[in-house]
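Below sits a lone chain in structure tokens, taken as the form predicted alone.
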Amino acid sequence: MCGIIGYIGNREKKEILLDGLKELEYRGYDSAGISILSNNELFTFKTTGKLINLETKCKDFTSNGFGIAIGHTRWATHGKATEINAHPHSSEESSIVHNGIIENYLEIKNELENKGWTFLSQTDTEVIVHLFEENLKSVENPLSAFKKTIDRLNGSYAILLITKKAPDRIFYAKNGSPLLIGINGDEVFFASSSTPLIGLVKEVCYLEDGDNGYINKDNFKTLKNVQPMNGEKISSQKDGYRYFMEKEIYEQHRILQDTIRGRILNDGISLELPSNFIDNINRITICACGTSYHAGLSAKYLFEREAKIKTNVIIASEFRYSNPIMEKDELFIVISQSGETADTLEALKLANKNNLKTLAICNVENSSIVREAKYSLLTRAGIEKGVASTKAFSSQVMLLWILGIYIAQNKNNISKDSIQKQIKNMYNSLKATKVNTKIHDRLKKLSKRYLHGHGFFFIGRDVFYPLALEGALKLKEISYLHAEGYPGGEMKHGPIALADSELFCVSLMPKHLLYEKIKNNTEELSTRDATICVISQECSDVADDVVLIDKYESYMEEFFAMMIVVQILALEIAIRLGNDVDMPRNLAKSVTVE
């Protein structure tokens, strides 16, 4: 959501920004712009849609020489996606891009409008650079100006500044939404996530919320936490796949392989956590939203099925606002695919103000969320571009079924033998993530069947039922199908109310968990005239479709083999339907707002 990228030095400043925000494109945008000041004039390009319209539109500009640039990809908060709306915002000699949300600018909108300023957009940031130019009147540098206009804003936010009054640096600030600077020899870089700038920069250094002030290309070194920069520069090739979220679905069988690497040993589960980490822990709470809560709740299965200890799941942005208790033996888990999700660090900072022991669950080292808490365990998933996320959740549910043998193990809890079944289960689940390609042609023939109609099921139980959850969340994102996600006992009590000729329901039936009750559930959905899918390694008399599995031993290993089939199941309906899968709509990647 909202990406940023800035530029001190003397390359073609236009195109050192264009990279960058076609590396963050994945995050989700509606409108685009850059702002490059060169020989003392200012040059601003907006547009609205993809990175393809502000390229044209600036073709034929170019800056010679030393310069600072700045740039954005905005997705819509205040204001709709317009050109005029699109960042960067301007005043007179100053320009602007912002992430986060700037919770009093009415109050300062209305103040500036009093003295005389005009608003263009409909914009939270536009009151940023006006205020500035407004404090410029009446303080001695532009430095100073700056900090007494950050001094005034509540809210989140990274910014950038830059102005016709200070042209050789960039001014900062960060507070809740992520913000890096990098540099390398005389030529200095800011990016809203580490991404754009992998090969760019040796050093890199990872704001904190408070910091403020500005960098030119001598004064980097003032920074505090200066890291080298770590990572190989990520391909942007789709590999012969047509869309990222496609080649994604199939390489989580590679990746699974590296989130388990060095974790699950011969006699047993080691993780990178202290050897006292699970002493004095007598419940577990799971904190995330979207995708990530979907894997919370599959844990939460799995830990007190085999680790025997109690577990809470609760949607981030809910949690702050209920007045949560916490207890000094609770466990705090927090899961993010990007470590950014504002409202799972927000969550995150309560329970580290309330000393709880917290853990978190993430792919993007060195992250807000990372960084905040007092233990991570990475999933290791690589960069991944799809919006509709696929691999950041089965390496999720892999590594936290890990972290719930690991639990199990160190609290005595499980035998020698049942650990070592459990391996088993997780080296086969892996192998079940590797797709079929007969199962993909199949689920291309079937999904023309289901184009229409008033809505989908999808239907499970016990651990299958949060995979139900994920596996509708995954058709609503892409396709734009109405979907909704059921445990298969709750039918009888509402939602059956909606069963005719006109609804699909995919069924998710496991022969080693619950079998005969889902199929029961289903059946009372096939009675009323629903279309059913049973997805399953066994034939069903219940279903119009089947789409067969290979035969399993465990139920989590069927469980990694129906979320690869309902993964390429929303994949080729959206796909049927013409939509750009890897970015659907009104969605972004990576949540930085409330």
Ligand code: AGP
Contents of the next structure:
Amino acid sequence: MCGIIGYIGNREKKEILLDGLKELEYRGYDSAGISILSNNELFTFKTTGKLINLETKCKDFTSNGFGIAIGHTRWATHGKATEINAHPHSSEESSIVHNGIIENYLEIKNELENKGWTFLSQTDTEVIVHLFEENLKSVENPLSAFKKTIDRLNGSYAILLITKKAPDRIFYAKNGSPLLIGINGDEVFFASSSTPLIGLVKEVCYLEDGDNGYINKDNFKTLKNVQPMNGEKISSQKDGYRYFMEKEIYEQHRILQDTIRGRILNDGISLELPSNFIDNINRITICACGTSYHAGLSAKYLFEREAKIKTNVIIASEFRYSNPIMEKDELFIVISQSGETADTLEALKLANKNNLKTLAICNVENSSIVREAKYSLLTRAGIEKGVASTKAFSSQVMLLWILGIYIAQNKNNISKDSIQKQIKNMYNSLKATKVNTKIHDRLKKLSKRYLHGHGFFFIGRDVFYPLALEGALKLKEISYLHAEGYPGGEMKHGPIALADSELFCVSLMPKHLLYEKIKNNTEELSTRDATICVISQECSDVADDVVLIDKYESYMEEFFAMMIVVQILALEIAIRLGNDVDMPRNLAKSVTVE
Ligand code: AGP
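Now that you have shown the form predicted alone, what about the form predicted together with ligand AGP?
Below, the chain from earlier opens the complete complex, with every other chain and molecule after it.
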């Protein structure tokens, strides 16, 4: 989704902006631009498409000496992905970049048009820069004009503004969209996430909602809540893999070791939570979006089966406006890879407002969601670059499973023997995520038979139902083929009407959970001539194709082994179709608008 970079200092500003924007590239965007104010001249360059286009456009431009600069990658919300709609947006003497959505922009636009302002773009953002210049006419200084402008905005925003009226400073405002200020000596950086700042700055300040003002070389020392910048520069190398997604699939067995480190002990489960964490908790609500929602759905089965605690799972965008009933004895869990998903963050804020005990399961330390939640557990998957989530999902499921056993243990709902059995299954599940290259080769060959047809159904039962949803989501995200996940038993209640030889059905058939039931459901589809691809450790005579996984002793091991298969199947189909696997069309890695 949209990304922001800002810089105050003496270095070559174009390079700083382009390097920063490259670090944000994996998040998804459709156009980009930069504005540099140096020697009282304002230069703006914008292009559609990839950053290489922007680099080419400004290749002959240099800016020596002190200056201020802002850059942006845009993921279109208001107005198509055109050069004119790309940020920065400029008025006569100022330029602005913005993440988020200004909800009352049409009202402001009408007012400004009546006062003679002309708009070039269809964006909500352009109103901010013209409103700022309009306000400059009636107030004594740029800061007051900026504050007056911000006061007028409804919606979510992270904003940077530069103006010839104050060429030594960057004005900023944050509400609902992340924005950070990084400091290195007397240089100041801004970014919409920490990734571009790692390695560049020594200290960072995570701005809070409602923060606004300006920063220049003199006042940044007065910033509050400055903390050391942690984190290592992420590897931008694919390490021989064709795509980051492929690398991340192969990494899973290694990162899961980090997920469980210090949490699975010889005599039970230990988590970084207070010992009375689960006291007075009698029910759980899990709230998330997309893949994280699927991880939450798997957790429902595990929590209810193992910890015997009632669990409700809801999509965050549905939760917010449904007047949800929140009970005092409820634990509210949000799950998010990025920690910045707007719908999930807002749901969490609502739960906090209602004084619920809130827990974030998240992959990004210091993200908005981690900072908002009362408690948090990190999944430790390392930065995920592929837009289609893989290792984030496996680490979420593993951590939620651990949490389920932790709850069972602390509520005395589980015997010592059962804890030991679960721990053994966890270790074995971790091993099950190591990619078997023979299975990968088989999927590579098989993928050519699944490039057409009128749709895919992934079916599974119990925890394999959320895995079916996740398999279908992976496939549609990167192959652009229509795919749905369904509970196996639900097909005959409607969807089976679609069955014919051009309907592909990927059936998840675990030996250790409801095998006969899902086999019957698969047979019902086979009888109606659907093309069946079974994933199982057992051979199957109802299948057109069988992807045999290794032999496992528990259903969760089968879950993780099948997860690898559905991820690779989607990857290989998308590669054969010639798609950009890491940056699929229309998608953003971190969805910071609702
Ligand atoms: C997964 O492949 C997706 N790209 C998407 O569904 C994602 O899981 C969702 O947007 C939630 O993101 P989060 O985990 O960062 O909150």
